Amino acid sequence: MRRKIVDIYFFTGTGNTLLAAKTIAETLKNNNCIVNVNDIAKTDPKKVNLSNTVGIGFPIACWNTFPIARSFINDLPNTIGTEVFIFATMGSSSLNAAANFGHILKNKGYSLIGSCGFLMPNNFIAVQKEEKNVAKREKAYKQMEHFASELVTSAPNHGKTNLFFQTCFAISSFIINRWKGNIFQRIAKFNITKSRCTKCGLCAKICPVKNILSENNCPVFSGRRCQLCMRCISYCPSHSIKFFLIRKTYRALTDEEMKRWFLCVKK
């Protein structure tokens, strides 16, 4: 890594990718780097400082990532040689989606210095007990620290891709690109258990794409911008938001961390 000023941009639903961004940032700081951590949902990609090293992190969905993170990557300016590294968090195999996104950025003129995926607790299907989640996170943290240390020493981990992975990525990209608003979101509807809802408004406040509106102090899902990131479900204090595939919820952040990052509430 040539430059020691690093801007990390992340998107997160339940918090796994934020934990990864913070772990990588802390390791880089311990190696004398100046690091800024930024939320993709609050960042204009056209204003990214191309004179700094850029890190991009996102969760995996369907061997790909969510529309908001894809749009951020696609809308980044073209450049000549800006260093970039990519990291992803997933509950199972990503088929090296991070490496495939690296190829997209290389075509935009970026110099890919590393790409890696980290297994983190599932937040969608087959959510495990917390003790298993803790063990999985601790194992991933060590891998994140190793990845970040390699970035500094210019011996990074580049995820490998192949024709099969690239084909799966192309198919999932086709699906994700059509997720923005129409038939898929009509199928995947969230429902509110009104008898449980306390009308606190937290779900609307923390939605990264402002998809949740308020109607008579009750949340209403517009559907057209939903990312299926599970943030509203995971952090609803009354567990009143339901989705037909979700039987158990997962949250990676404490309430204090959630408020700090999603609501910008300082300690």
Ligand SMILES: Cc1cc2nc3c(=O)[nH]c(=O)nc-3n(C[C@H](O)[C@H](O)[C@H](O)COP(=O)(O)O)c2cc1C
Second form
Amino acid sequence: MRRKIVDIYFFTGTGNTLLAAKTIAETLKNNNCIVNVNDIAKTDPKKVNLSNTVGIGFPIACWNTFPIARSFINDLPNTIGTEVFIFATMGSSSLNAAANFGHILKNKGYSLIGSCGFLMPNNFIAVQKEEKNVAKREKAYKQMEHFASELVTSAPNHGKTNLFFQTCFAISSFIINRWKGNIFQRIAKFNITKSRCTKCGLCAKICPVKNILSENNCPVFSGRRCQLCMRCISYCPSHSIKFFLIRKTYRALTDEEMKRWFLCVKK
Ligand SMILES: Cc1cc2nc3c(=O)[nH]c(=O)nc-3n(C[C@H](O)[C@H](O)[C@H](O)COP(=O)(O)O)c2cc1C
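One more: the block was the form predicted alone; return the form predicted together with this ligand.
Let's see the whole complex now, leading with the same chain.
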């Protein structure tokens, strides 16, 4: 890494990718870097400082990532040689999506200094017990620390891509690009169980894309911006939000951390 001032941009639904961003940031700081951690949902990609090293993190969704993170990457300005590294968190398999996004950025003039996917607890279907999740996170933290120290000290670490992975990426990109369309948003419907809802308004406040309105403190899923990131289900204190049969899913953050990051304070 040539430039030791690093700006990390991450998107997270349920918190795994925030934990990854924080772990990588801490390791870089321990290696004499100055690091800022920023939420993609609150950042204009056109304002990214291209004279610093840029890190980008996102969760894997459908062997790709959510539209909001895809748009951020696609809308980054062209550059000449800005160093970039990419990391993804996933439940089981990413089909090397991080490396494929690296390819997109190389075509925009970025110099890819590393890309990696980390196995973290699944937050969608097949959610495991907390003991297993703790073990999975601990293993991932070690890999993240290794990845981050390699960024500073040694040869770049790239996930590999090839024709097979590129074809899978093209197909998953096609699917994700329809995520915001009418049909998808009608199928991917979240429901509120009114008898459970305590009208605390938390879901509307923490939705990263403001897709939940609060009408008299009753949540209303509006618009066509839902990313399916699972944040609302994950942190609803009364488990009143349902997506098909899913009412309760994984959460990576304590209530305190969640409030600090999602409700306003950025640190
Ligand atoms: C809609 C959706 C689709 C997902 N698709 C995949 C997938 O294709 N492969 C995978 O390994 N994990 C998949 N996951 C699991 C997440 O990538 C994983 O749990 C991730 O660490 C969540 O990060 P976050 O807590 O920062 O949102 C999916 C999760 C969601 C909500």
